Amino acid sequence: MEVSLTQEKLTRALAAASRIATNKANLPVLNNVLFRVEDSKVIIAATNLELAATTSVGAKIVKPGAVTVPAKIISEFVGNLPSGTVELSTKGSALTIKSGGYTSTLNGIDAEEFPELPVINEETSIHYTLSMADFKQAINQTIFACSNDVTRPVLTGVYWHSHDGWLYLVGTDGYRLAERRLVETTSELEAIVPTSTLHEVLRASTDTIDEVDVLFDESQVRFRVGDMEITSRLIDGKYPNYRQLLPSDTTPVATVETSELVRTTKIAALFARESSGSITLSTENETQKLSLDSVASDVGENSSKIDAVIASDGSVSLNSRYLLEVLSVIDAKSLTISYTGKLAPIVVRPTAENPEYTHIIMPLKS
């Protein structure tokens, strides 16, 4: 193999290749990334046999040819090389690389032992073209809802799901859950995706990239983004029926500005550290205001009061961290809060004719 591409786009394609690649005793090929030459351009990939990435890099072809080498050595060594022209060059399976008066050889394996990517039909597969500003909201409005318990594993990933017409996603740990309406759909889909996928797919987005294409088969995905594709496998489970546990009543009995509860749910977080982060949320309908209030037995306790749009009276318990969290992916400027007793869930909104964003906290035991 010898070719040349610059500098600025091999960093790029290897920044994302060195995060994927795994140092797997069993199977050291992992831990390398894959250089393969195609028609004009050379393929840049990676995989852990859950996840692979792959980048197509525009580049001078002199010789076809592939090798695998070191993921983390070649991403650290041609991130530090000077802008320009890199020149890659193979003996066996040892690959140099040259740039200006910077030489380096990598010994590395022979690419026919690096396992083979993963292919999706895109003939059968289920097809979503996204605008990237949409996919972005709506993985960060749903990711921070999934839980970190592998023993549950169906509720570490982000649930892609068709309902009434609609695509919508899903995050939930148990404590609280989060949903994102996002395009119309023909489509029928159920599929979980790993955290860990989606925020390599956030990771490749940049400014420059106006949509993400998104292929589901049976037991895969593929994000494609720019000239990376992201392929993954699916989360195997029955994903659960949370529908059912959807409050029937959203009336709202507050709705407040976004801004001035966030202020107010930090300053009562600073004084709730003791007790679990446990604020209790109140709404006054003679006054029209809400309230927040948390106590520390070492510190002292804490009450504020804001304007807001009040419907009716009530209080209830809430972990101040699910509260900061969810206010934190919700860029309207208002938002409404709806409950219908203590030990009721507490249902978030943007302040919208028809939302798409709904999340639900559980109250705490008080």
The other form holds:
Number of protein chains: 2
Amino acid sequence: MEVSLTQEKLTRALAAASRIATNKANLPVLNNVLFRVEDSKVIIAATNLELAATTSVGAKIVKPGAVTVPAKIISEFVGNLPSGTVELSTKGSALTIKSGGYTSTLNGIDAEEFPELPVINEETSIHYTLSMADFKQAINQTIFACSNDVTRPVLTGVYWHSHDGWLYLVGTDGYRLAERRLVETTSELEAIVPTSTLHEVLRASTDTIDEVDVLFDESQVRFRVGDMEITSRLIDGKYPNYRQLLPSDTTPVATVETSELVRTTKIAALFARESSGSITLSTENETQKLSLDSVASDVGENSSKIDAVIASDGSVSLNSRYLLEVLSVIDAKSLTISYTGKLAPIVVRPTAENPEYTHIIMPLKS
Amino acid sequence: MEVSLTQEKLTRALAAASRIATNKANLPVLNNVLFRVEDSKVIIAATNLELAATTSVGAKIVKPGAVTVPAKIISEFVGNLPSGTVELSTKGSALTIKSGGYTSTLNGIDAEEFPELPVINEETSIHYTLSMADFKQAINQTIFACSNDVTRPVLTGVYWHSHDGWLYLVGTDGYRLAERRLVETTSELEAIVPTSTLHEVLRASTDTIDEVDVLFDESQVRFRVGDMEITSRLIDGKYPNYRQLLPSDTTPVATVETSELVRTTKIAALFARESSGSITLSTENETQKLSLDSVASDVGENSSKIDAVIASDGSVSLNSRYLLEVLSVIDAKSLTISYTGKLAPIVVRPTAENPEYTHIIMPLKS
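Next, give the form predicted together with another copy of the chain, keeping in mind that what was shown is the form predicted alone.
Below is the whole assembly, all chains and molecules, this chain first.
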């Protein structure tokens, strides 16, 4: 193989490859990134067998061929090179990388040993083209609510599914649930995408890319972001029927400015460390104030009152971390809070006529 | 005590106090910050018995008094408050902090239990007023070369001393040495200042403060930065006579652009991980090139050549981390490297007629 390509494109492809390549596996070649000439392009790929990233970079091809070399060191080496043309050439399974006065030779592994890259039948798959801004927001609004508990694998992914003609994304860990309505759809979809895959897609999403293509087949999903494709297995299993848990009455009890509630929750959380994050949220119709209270018996106590539009009196205890996390992904200037009793789920939504985002937090017994 | 003061000033004073307050000591009151009304000011202080920070903040005094409360939680609470006036009032040893709708009460410890704050006799002390820019640069250029080895305490501080009418700062760990000439002086000074103290002074140095006052007595140093005073014990012991180690011949072997050498060293360091960071620096008079080479037997090898002004041929091996660290504190556009042989110390200096900064790295046997 003998090719030349730009340092900028190579750096981006290698950054993704070096995050996915893994030295934990028994297969040393998974530690490596694959370079392979296909037509007038260089394919740069890495896989951990669950997840593969493939970038197709335009290059000047002098001689076709293929090789694999350790992903982390070539990524760091190329990332430190000045911008300009980088020449790659192989001699057996060693790769020499040259740019101006900078030369490195890396010992590699024959490309024959690299696993097959995943294939998706584009014609039979379900296909969405999403605006990058909506996609990023929807992922950010759901991914943090997913579980880390590997004994319940279905909850460790984001649930993409169709319902009443819309595509919804959902994340839950059993203590809170985030649901985001994304686009209209005529397809029937039910798929659970690992959070690690979605994190990788977010990292690959630069500001210059406006759209992301998403393709689902029976067992895989592919995200196409610019010249990079990230393909991953779906999580096996049946997602819980979460809709039966959604409260039917979501009349707002309080409407409050998001930034003020963030500040107040951060303050309340300081005093809630001893009590596993428990804070008490109260609404008072007469004064039109929302208050957050927390007590740390050793340290002291805290009470904050902020202006709000209050519909009824009430009080509920909840985990301050869960509240802070949802507040950080509500982009709206104000939000509504609803609950129907001390032990009823708490619903947080951006203020909007027909909110596309719903977040539910289970209350704590206070 | 009953006082009111601005959130901004209180936040800055508490940030320093909460870094110094320590919950490692047997004395619980050291975990706390002291508030004490003195004249028309509030003194806000913390100490770990080695190091004390005292800020004197203008305030509206309704009722004098004093109290101590846990430093970390009050610092975080006040830091999250909106800007504006904060009211502090005591009831016994509890402190209530109020700002608009935000109220907290912290359980404290009687101010009588707080240790005496350190005193320096200003009239008999040696006193320097330094420009903040020079001070920061001088500390940054020397502090990283100090040792972490507590069995050689004198090397864990920066050595401030007078020599030939100048004040010098020196740091060394035995493998490299950094010397910075700072200002002319008529005093005789020899003092070793703990690096932890200097880090604290750097953190207290905001962009709006142009000068720092430094006072030395027999056993203490005080830094006055705006309305904050940081006072610390000096390190006991005799600093080694490092001047006898300085090479007498420091004729430049190479003059090279700083940013290019940074890039080249970072690249060489990637391949030097297996060999404890060892890289080889060579100069070639004929081609006027400086090269850095490194080899990782398993991974591969690397060679970089960059343009330089070369006076003579030569080659020396050194630790890439040491070279990277000194390059990061040389603010000059270009620098000179000198050495007199394969096992002679390597001298790195900013390019200048009379360089105020000298850095020495001991070579490795290659």
